[in-house]
Each structure stands twice: as structure tokens, then as C-alpha cells.
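Next comes just one chain, in C-alpha cells: the form predicted on its own.
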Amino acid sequence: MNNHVRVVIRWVAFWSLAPLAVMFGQTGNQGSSRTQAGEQIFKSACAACHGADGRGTAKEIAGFERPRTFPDFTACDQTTPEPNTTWKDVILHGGPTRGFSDIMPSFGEALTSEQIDDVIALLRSFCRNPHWPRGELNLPRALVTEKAYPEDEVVISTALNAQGAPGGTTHIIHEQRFGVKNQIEIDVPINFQDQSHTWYGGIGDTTLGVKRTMFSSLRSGSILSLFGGAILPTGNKARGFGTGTTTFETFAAFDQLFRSNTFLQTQLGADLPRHTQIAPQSIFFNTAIGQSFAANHGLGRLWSPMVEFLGARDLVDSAKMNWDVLPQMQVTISRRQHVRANLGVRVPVNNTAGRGIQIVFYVLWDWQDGRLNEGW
């Protein structure tokens, strides 16, 4: 498209909007429900490019060539991820403030922000289905607390000692979504330790899983999941890489979005060995509490504070239940916000014996989102 064609859609789209502006300007408050006065936005503005049902219309009609992320409305696997913040930032400032084509122009001067809230109301009910879990419930992933929200993502987590031996852990995480709730998990962790001044590297133990969300309320702003899987013993056992056993590991995932943007979120599992002369069974007990800000009234770069307690005991007699806390940060970096890091420290609080101070960091790539070159 040329940008011609650009400043004529531009226009065109003001001029349409600016009367039903002010028409639902002065009839808001008779009764019209959201999704009507958005419907009236959308069919005079919108469904140009579009389509009147939310799949997108044909080059032909249209004019112009669909880029690869023009999205389709009706398809719940796109819409749903995403929250409405995102639509807004989009409608607001168009498509490039988030990374997208500049096909798609801006409205901040043609509807006021309950009228863009109107019309993703109306773009919300093009998904027919209820029963997948909602974007805003995909609260910031914390270091180690494993959220509820089934996810596609590729993230790569490290954590390093800053006490006693040299050496840490980096982990490779595979998640995928499948279905309405469901999704794949494969985590490899890459082991490297000096060991009496001599440097070994080596994979851990691999875990294999499925997570299954079981509730889900944007009301509520609640979502709970179970999660199911095996860590198979492909670490090196004698260089303290691997447990030496297949391990089951089973967990529950609760989390609860505020209307402040607090959050909290708390996962309780257990690890079962096949073996249990190999290695003990055990229980561990995880929970974030955080508070996300966001720039340009709430649109912007995300961040969020965030501190978690962590609890773990094996289940054999005398042992005792091993307390952590890690306060942490994390930014979106791209501005599609798909790119995210998170940085913290992990301290003990007990039984430090054994258990030093670490310092660790993640960067994640939310794929479902766009390739990892885009939205910069």
C-alpha cells in the first residue's frame, strides 16, 4: 500500500467517526449497551478493512495486501490472549506503536477512550466461545512461581551463585499452547559447576508435563490449573547434574488479579521419585506478590515489582522446611511487549547451611505474539 492509499484510509476513517462521536456523545447515557454503540463505530469505520464479521476483508475490496498479523476476530486462539490494553494502545496510537503495520492508522482524535472501549467490547464478542482464559489473566511470570495461565512461550532462566561454589543452572523452557485450556511444557536445564577448581558442564534432569487450567473468571480475576509430568534422569548423577530416578511431579497453580494491577500468585506441588532410596520425596509451597505499572496511562512499558517466598521440605523424618525469598523486577522490552526480562536475588532465610545467596535473571519470547525480530 502506498501512502496515499494510507492518508486516504486515514481520513476517511476520521471524517466517518467524527459525527457518530458526537452522536454517542450525547446519546451514551440513554441506555445503549457497549457492544451496540461499538457496533455502530465498527460497521462506520472498521469493517472497511475488517469485514462486518471480524475475519478481515478480501485484498480485492480492501485494496490493499493483509500483513502476516492481520488479525482475525472470530478466531479465539488470537483474540483471547491478548488483553484490552493492547487492543486500545493499537486503536489509540495505531499500529506501529506496538510493532504492527502502519495499515492500521489511529483514532486517538476521532473516538474518546470510552468509545475505543465500546467498540473492543463489540470486538470481544467475535469470539464465540467463553471457555478460553482471558489475557488479562496472564499475570507476569515470576522466577520460579509457575503461573496459572496456559502459555506460549520460550524462556530462558538462569540462576547463578553468588555464594560458595562457582557455578549455576540455565534452564530452557519450551511452553505450548493446545486446545481451549491445556498446555505442553518441556524444560531442559544446562548444569555448570566448578568442582574442586575444575569446571563441569553437563543437561539436568528433563521435565515433561501438561498443564490443564480447570477455572478461569475475568470477573473474579481468578485462574486456577493443574499440572502433571515426569523429570527423566538424564543428568549425570555422580556430578550432582541428576537424581538418578524418574520423578513425578504433580502441582496446583492459583492466581488472583486485583483491580489495583495487584497480583498474587501461589503454586503447591510435590515431587515423587520412583525411587525413593535414590531420592526423597517432597513437597514445596511457592507464592508471588506483585504490583504491575504501565506507562502512557496504562499502555505503555509494563513494569513489575514483584517478591516471592519460597518453601520446600523433603518428606523424611528431622527435615525441615527450607524458606527463600526473592524479590525481583520485570520489564517488557519490546514494545509489542512479547519480549520480557525479570532480574532478582534469592536469599535464604533458614537453614542456610549449604544454601547461599543467588543471583537470578530470565528472559522469555512470547511467540504466539510475533517472531522474535518484530515489534521493536
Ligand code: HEC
Second form
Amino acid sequence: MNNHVRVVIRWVAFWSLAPLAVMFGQTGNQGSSRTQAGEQIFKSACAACHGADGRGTAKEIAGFERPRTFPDFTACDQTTPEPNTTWKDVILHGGPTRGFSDIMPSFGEALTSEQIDDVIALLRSFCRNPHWPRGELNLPRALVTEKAYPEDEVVISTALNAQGAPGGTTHIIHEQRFGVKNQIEIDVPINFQDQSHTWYGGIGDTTLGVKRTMFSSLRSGSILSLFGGAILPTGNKARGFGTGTTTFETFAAFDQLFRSNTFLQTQLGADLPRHTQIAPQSIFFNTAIGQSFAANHGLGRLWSPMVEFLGARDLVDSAKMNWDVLPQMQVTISRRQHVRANLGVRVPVNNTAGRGIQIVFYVLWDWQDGRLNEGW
Ligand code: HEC
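Could you present the same protein in the form predicted in complex with the named molecule, rather than the form predicted on its own shown above?
Okay, now the whole complex, with that chain kicking things off.
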């Protein structure tokens, strides 16, 4: 058997074991008795504003101006990305706790924690389509490993050389969902480099791609997605900013959320250039292991330390797998948690010739959750 094929098979075998992690997964808790108890509470405490059907009371009767972000609980595209903790925070502490309107009262005095869980179970029943991936599976974004959850996000991510030639790359990434399970993605890199004491800048090779969720289950805490895209030769090859050929990229991403908010994200993929005499085919295997800690009994600011293990290998005879480790810390910046930042250090562990340490950081904005100036 050819050596490359063997490497690929080994990684596929390793990676396909990941779903076994499902066995340690979470259990859902949405019994119908819960929903019934929730319905009583909803009718007496919420329906006056949110409407008996969860769409919101008619403007004329409600007696308040609807904020732009006023929820329609039957709209799965609006509700499924929100994890239960977000709703619990808002119901317990009132709208302003997440930068929402103070028309949404706090029920911390009126309802027990269990009663709030019951009413959330009812709110969940308003979305009738069970195929939407749930927001709990939208794990904290790692610096390199792509997650499985389809996102509405803008990310500006920068890697700066801390060793070797001064320079770096900033990626401007736009991700947008469509339909129940899909997402398009555009990634434009901008390079800046000191080449023999002169600074050069320019865009690199632009990625266009589509990601689709193949499987997701809140019950087991797992989500699997596939990605297919093209990396276009928009970068200047002579400057070393581009490969000079179109590359087809494909990957699978499998993420697992465990009880107690430990998580594992894995990504296995390949880059297949059209002209392999210009750029070699390569494979990559990225994994991120992390843990989220939320202040205020699990409802406040979210801190997510993670460590990534990043492997990449050209599919040529002399090549070896390059390994990097990347410890990092993601933190939510806005009250609504729709603006977040992450900072880490990428350290090559083998074949370090020509591969130096890098400082990597991003700022991300989940634009579906609110405008940039909202939610603070
Ligand atoms: C006085 C009117 C009023 C009452 C009563 C009320 N709400 Fe609200 N609620 C609002 C408004 C207005 C918003 C939108 C706030 C915004 O978008 O700025 C809101 C927002 C919410 C949200 C936030 C959704 C999101 O986008 O994250 C949840 C969850 C919610 N309400 C649940 C409830 C529950 C459960 C009850 C009853 C226990 C309740 N509300 C009672 C007015 C009300």
C-alpha cells in the first residue's frame, strides 16, 4: 500500500472513532409534564406580552413598542441558536442583563429555578421543526480548528510571527447560514511581511465554501458537518502570498459537548490543488479541547480556555506530519455574548525549521444576535 494512502486511512480511522464519545454525552430533559407545567406559567406570566402562541401580543393591546429584537418563539431560525442559559439569564434577571430592553421583566422573585426551566421547555415546543441544530452545540470558536455548528458570524483573526521574519496574516471571515443546516463562508487573508527590510502587503488566496450539518443531537451533545470549498489563487505568488493555483478543500468537523461544559472539536480535511506540480496535495487534522466557565452560576460572562493540536502534512514522499500546539483563552466581551475575543500562542513542536512561534488572536461578532452597538 502506498504510504500516503496509509496515512490517510490511519487518520480516518482515528477520527471516525470520535462518535464513540457520544456515549459520554449529555441527556436532554424535555418531558411533556415539564411542558405542561411551563404552559401554566406562560399563560399567567408571559402571554400578556409574548402572546398565547409565542409570536407576541398584537401591538395595539401589548401597550409597549416592540424592540427590534423582540422574539417570535415560533421562528426556529431565531430561537434554536439561543442556548437555554441565555434565556434563563434573561427570565431570571430581566432584559438588561443581556443588553435587551427593560420591558422584559425579571422573574427571579416570582419563579423558582425549576419553574423557569419548565417555561423554557414550553418555549422550546413552539419551534416545530426538530432538525435545526441547537445553539448549545455552538461551541466556543477555536483559533484554527473549524467548528461543526453553522454560524452567522464575522471574524477578524490575526497571526503574527513572534520568531523569524517579521510579518503576519489577518483573515477576514464572513459566515452566513441559509436553510436549516447550511452555511456559506468567505475567508479573505491579508498578508503583511518584511522581505529583506521592505514591508509588503497584499491579499492571499481567498476561500469560498459551503458547510452542511449532517447530524446534530442535543441529547448526545454531538454535531457533525461536512465542508466543501475552493481556495482561489487571488494572492501574489511571486511575493509568496499565494499558491498560484485553485485548490479544492474539503473537511469533516465533529464536535462533542460533554456534561460540565467540557468540549472536544475535531476537524479532518484535505487540500487538493488543481496543479499538483505547483502546490502539493495535503491533509490536516485539527483538534481543540476546552472547558467553559461562566460567571454568575453559569449564566454570566463565559471564559473558555482551550488547547489545540494542529497536524498538517504534504502528500509527498519526503514530507512528515507537522505538529503545533496552541493554548488559548476565549472570553465573551459584550453582555449579550455576541462579541468575543480569543488570544493564544501557536508553538511548532516538530520540524521547526522555517516554522516559528506565532501570536494568534481574533475578535468575532455573532451578527444574528444583535448589532455591534447593541447588547453592552
Ligand atoms: C411586560 C412584557 C413582558 C412580559 C410579561 C414578559 N416578557 Fe419576555 N420579553 C419582553 C420583551 C419586550 C422582550 C424583548 C427584549 C428585547 O429584544 O430587547 C422579551 C424578551 C424575552 C426573551 C429573550 C429572547 C432572546 O432574544 O434571547 C425571553 C426568553 C423571554 N422574553 C421570556 C419571557 C418569559 C418566559 C416570560 C414569562 C415568565 C416573559 N418573557 C414575560 C416582554 C415581556
